[in-house]
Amino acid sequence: MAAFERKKTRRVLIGNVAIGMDEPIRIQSMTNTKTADVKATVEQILALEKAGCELIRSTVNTKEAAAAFSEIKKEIHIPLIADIHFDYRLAIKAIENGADKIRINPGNIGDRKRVQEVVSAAKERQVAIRVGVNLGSLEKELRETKGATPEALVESALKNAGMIEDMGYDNLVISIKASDIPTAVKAHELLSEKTDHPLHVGITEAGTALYGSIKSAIGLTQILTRGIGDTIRVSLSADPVLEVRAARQILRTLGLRKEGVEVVSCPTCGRTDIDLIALAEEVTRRTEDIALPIKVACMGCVVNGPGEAKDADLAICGGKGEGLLLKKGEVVRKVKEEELVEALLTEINILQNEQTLF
């Protein structure tokens, strides 16, 4: 269980997903296909469903994109939600082929009369309204006055914000994002303060899939520590389905999230007899999309591993040619070292069994 609270925001539904109040912290992520290819990206967003995505997000830069969001809804199962950037007649037309949520930057809408035009169509089908704002896309006049600065960026939100509601809509969930951590802790925490919309939160432009999942570990740590959070986004230069899985790290090791196989395993050393750090690569991604909460361990070695595997639901610690494989610390029995993968995928489909029936 996390050791910290969460603050309580608005509940807003998107599509049939509820996110904010006591709803558990939602994984997004965002389709780097060309979205007007409907074949490639329903089977990008199937993809991303299967590894734990629950809100994903599709650029709608095209007339063609947002006609494509009708029949990509006829396919997937998770909501749908349209990124909107310039062009306000995008947005109606992304609302009026089925988004469940709308991402927008007021700021670059247009006018009033523009952003009201976007506003009353969303009104009109009860959808969403994401206001996101980027410190690279503050507006001119308070980048001149404050700076690349967390100030602006909140004061940036709530503005837009405050636009939208003085218009007579408040389905609304905002995002405030930087790449640099200090930064974005810093806003977060500021507009946290001020507002009781659910927050979407992430560090933009992390990176590779590597650094920026640790970029990403260690920035949504220290706000999600913080109470702060009702969507995250890890945003990573790499196959989305990397963002969802890293999401869910993040979560599960919080102790926000239970959902997903926790796979833990020794450094290997001199007594390892065993290719380890292979069997705990195909481990961790034989069960990488399994959402059974469960925790695996992998060990080297029959000294040690029996012990410090005993807090693991299953566990397999290797020998020479051979290995224990354990359950709840109890050894179960000896597998071949060729066998032990197998062995182990068999009890946790037991265990998946199990659950099912019950």
Given for the second form:
2 protein chains.
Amino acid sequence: MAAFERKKTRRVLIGNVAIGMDEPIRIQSMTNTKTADVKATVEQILALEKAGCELIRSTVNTKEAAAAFSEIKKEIHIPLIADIHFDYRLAIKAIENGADKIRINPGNIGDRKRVQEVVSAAKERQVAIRVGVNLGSLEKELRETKGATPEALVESALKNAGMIEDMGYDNLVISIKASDIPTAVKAHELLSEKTDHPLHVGITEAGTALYGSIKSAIGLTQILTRGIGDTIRVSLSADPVLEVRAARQILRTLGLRKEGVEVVSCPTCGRTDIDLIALAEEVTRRTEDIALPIKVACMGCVVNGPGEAKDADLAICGGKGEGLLLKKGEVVRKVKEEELVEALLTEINILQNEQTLF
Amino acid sequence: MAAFERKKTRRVLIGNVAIGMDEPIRIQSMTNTKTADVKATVEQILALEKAGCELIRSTVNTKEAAAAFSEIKKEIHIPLIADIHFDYRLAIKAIENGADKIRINPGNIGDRKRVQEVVSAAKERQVAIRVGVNLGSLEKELRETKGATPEALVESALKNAGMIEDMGYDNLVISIKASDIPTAVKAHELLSEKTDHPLHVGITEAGTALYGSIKSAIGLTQILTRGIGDTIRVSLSADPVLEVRAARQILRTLGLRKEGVEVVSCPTCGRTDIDLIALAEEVTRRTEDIALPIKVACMGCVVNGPGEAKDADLAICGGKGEGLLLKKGEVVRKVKEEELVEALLTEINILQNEQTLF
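To complete the pair, please output the form predicted together with a further copy of the same chain; the form predicted on its own was given just before.
Below is the whole assembly, all chains and molecules, this chain first.
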């Protein structure tokens, strides 16, 4: 369980998925296909849905990309968000083509008149707007007067959200992103004190799969444990499916979501007589998109194995050429090494079916 | 920079490396070769040293493993720690063979008389002892009376450390490990209040490379930002070199160590015209063991690229078929896509050489 209290923000509906208030912290990602390539984009979104993605964003950088939105929406099951940079007309086109939310970057969307046109179109269809500020593309005057600081980020976000509210629209989400963790954490603390709009949080440009996941986990831990954040995106230079898997692992580890199989596995050492790394990798790979909230232990020896296995729903404990299969700490049976993974997956399937029945 | 104060613990010398007090938080790992296989173990330790490992532990589970210690020590450059379970005589043998520190697990080392023999041997050679308690192998009576709780972990560690102190030896390091994060965090808070022995911290049985690194990052962030921890081990079911790389990334991201190349890279999106994932992966892979503390940005487009590049020591910004090479935010030159990585690595080499000169 989470040992901290989450700040109550306003509830905002994006298509059929709500964020903020008491809603679960939602997992989102971004496609990296050409949005105009409907087939490739839909294929990627379906894979993301399977991994647990609840909201998806695609860039709308051309008229063709905006037009593709209505086609993509027919094939997918989660809300589709349009990412807009520079051209306010593409924001309007995306809304007309069924975008469930649009993200605009105050640093590059242009003057008040243009924003007003976008807001009018969004208001007409009650499409939420994310005001998404990045330290790397902060408005020029702010960067010059306040520097690349947490204060500048927060000022930019609040000023632009305030402008939209002044236009009579408050169906808003805010994000402020920096790749430097202390800057990001400080900025989120400041922002959260000053607004009750739901916040989209994440560490931008975190890096490649492994290092980027570590950096994101460190940043998000410090933000989420302060009770801040209603939807997260882990930004990786990697297949976006990995972003969703990393996001799920972060939320589960922090006790903020329960979905997913937690694989506890021992680091191997000179005592290990079984190929535990390969075994744990295979169990992880074959269970990573399963939503069933259970704990599975893959242990390599008798020192910590049985103790950890006690707390796991299912466990395998390696010996020499064979292992034990355990359920809730009780030995089910002895299994040959090469059959251990299948035996474990069969038990997981049984648990999944039981859950579906009740 | 770290935005929190580190608790001052006692300084303990392990071979030629000190931990605790004002020493850097030291990175350690554990070999997973058969310790008696001197060649394989030395080879692994040398690879770990190259990645930034500062202390290495190997299991001593047989007489042959203990005997191998003196051979291994001749070939490596970092302190060698003996991991002992069950057999106190192997602890003594490891000390006789040059172990720089031994780790004993109170849950399985046996009675006071056996511990006394180990302590006498350690004292004679001033070899530090780590009292390493794991929730999975807690002493039976504690598990029965207090359950698998943070309080039980702390009580076990303090009771056993106290017993060794009563024997007139206080050259001690303590660790308490649990795979459940809230339990681990709470236990470290309790322990840190009650002792000034340096603490070895980590999340045990964290999982495979990606998920285990995320889980470790989340647990260690919560422990280290409370000022707790003098040496860390990231426990992964993976090549131990990955443990060291993950540890380094965690400490650097938290501002606790500076060593290493930080690769900032954008998540790709439909705007990206360059194979940024492959490019960022290659830059990451070819710089991950370099100690030079610099920030390198790999950016895929013009939206956030130039902004982020301003804050990086070196950067490449992708365009269509070509990219820009930047140094401290200034464009050095335009480079063909296929030559970008080499151009960047050449610049990193130049910086490395400059640093070596001064």
